[in-house]
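Only one chain is shown below, in C-alpha cells, and it's the form predicted alone.
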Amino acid sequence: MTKLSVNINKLATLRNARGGNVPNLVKAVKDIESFGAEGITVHPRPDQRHIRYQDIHDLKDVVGTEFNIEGNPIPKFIDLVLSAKPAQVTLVPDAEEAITSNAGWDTIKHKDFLKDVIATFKEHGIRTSIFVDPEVSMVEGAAKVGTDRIELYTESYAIGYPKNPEKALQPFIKAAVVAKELALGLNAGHDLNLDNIAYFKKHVPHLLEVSIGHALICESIYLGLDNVINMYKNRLRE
C-alpha cells in the first residue's frame, strides 16, 4: 500500500494568522497519526511564514511515524535537518518568494551540488528524496546524484486530470517505470486531492508515498480530519 504523509504547513499557517498556539501542532501531529497517517511532512521556508524552525525541534521527538522535512538545501536548512535527523529529507528548489513549490530540480544542471548535499545527509543516515518534474532525463539525472528516492511534482497531472486523465498521467507512468529500472524509490505530491488520487495510484506503478497538505486540510474543513485521512487511505488501497 502507498503510504500517506500529511503535510501540516496549512495548520501552521492558521496558527500564525492569530499568533499563539492554536491549532497546537504537537497535538495535531499526534491526532493525525492516530487517525491513520503513515507520515508527517513539514516544509519550512526561510521567512517561516508557516512552519517555523522551532516547530521542527518541537516535533522531532513527537512524530512516531515517518518524519519528512522538505525544503531548499540552503545552509540553515541543512543544519536544521542534521539536527532533527528525520526519516527522510526531500530537497525542493523553491525560491524564497515562491508561494508554493512550482518546479522540480534540473538534476543535470545541478548535479554536483545535489550530489554533495545528498552525500551529507546520507552520511547521517537520513533517507534522501529530490523533487523532480515527470521527465525521463530528470529521473535519469537523479539516479546519478545518489538520491534514494524521487518525488514527482504532480501539478501538471492535477491540472490535466479533469479534461483527460489518461493523457495527463502518461509522463508520470514513464517516469515511474524509469525510476524503478534505476532502483529509485518513488514518492509524489502537489495538488493531489480526493478527486484525483485514486486514478493516480491505480495507474502509476511502484508508488511508495504521497505527501498531501493543502487539499487534505481544506477537505477536512467540510468532512473532518479523521474522516478525510481515512478516505485518502481507502483510495490508496484501490
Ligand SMILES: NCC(=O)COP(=O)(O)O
Contents of the next structure:
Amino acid sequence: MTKLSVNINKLATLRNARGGNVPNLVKAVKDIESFGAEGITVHPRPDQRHIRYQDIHDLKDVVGTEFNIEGNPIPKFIDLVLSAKPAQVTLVPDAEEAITSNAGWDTIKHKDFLKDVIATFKEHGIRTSIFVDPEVSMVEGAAKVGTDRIELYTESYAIGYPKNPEKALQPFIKAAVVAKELALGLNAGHDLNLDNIAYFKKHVPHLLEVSIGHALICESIYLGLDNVINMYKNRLRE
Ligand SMILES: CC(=O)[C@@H](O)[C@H](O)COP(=O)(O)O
Ligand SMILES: NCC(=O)COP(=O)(O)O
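Just the form predicted alone so far, so send over the form predicted together with this ligand.
The next block holds the full complex; its first chain is the one shown before.
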C-alpha cells in the first residue's frame, strides 16, 4: 500500500501572507488527517518562508499519523528534528535561496556527511529518507550511507509525463528496482498531481509513500480538501 503524506507548506504560505494565524495549521492537520491523509509533511526552510520552526513544536504532538520533516540538515535543522522526534526525516540538499527543492543528493560526493547525519537520526529512533534523483548510481550511494529509505525526486517525471509518460517513467522504474534489491524503502515526491499520480503508482514498484503538497493544495481550491485527498487515495489504490 502506498501512503499519502500531505505536505502543508502552502497552507503556511497562505497563513503568513496576512501575518495572522488563518489558516490555523493545528486545525488543518487534524482535518487533513480526518479526511484520510496517512501522513503530514513539512519543510521548514532556513528563511522560514512558509513552515516556521515554531510550527514543528506546535504540530509534533498533534500529528496522529506519520510526521515527516524535510529539509537541508544544517545544524539548527538537526536540532529541531531531534527535539520533535518525527516518524521520519527526509534530507534534501536545498540551496537556501532556491525557490523550491531542485535537486537530489550526490550520495557519492557527500557520503561521509550523509553517513554521520543519518547515524545521528537513527540513534534517536527517527526513520531516515534521502532525496535523490532517479539515477542508479545515486541509489547505490544512498544504500552505502545507511539510510532507511530514499525519496525519488519526481520533477523530471512531472515535466515529461504530458509528452511521453513511458519515457518519463523509465528512470524511476529502474531506480525502484535497484532500491528494492538494496533493501531501501521507497518514497517519492515533488510536482506529483491528480493527473500524473495514477500512472506513476501503477508502474513504479515497491512505492511506500508519496508526499504531495503544492498541486494538492491548489487542486483543493477548486475541488475541496476532503475530496482531493480521497481522489489521491483512490488513485493510489488503483
Ligand atoms: C522536497 C520537495 O520536493 C518538497 O517536499 C518541498 O518541500 C517543496 O518545497 P516548497 O513547498 O517550499 O516548494
Ligand atoms: N517531498 C515532496 C513534497 O513533500 C511535496 O512536494 P510538492 O508536491 O509540493 O512539489
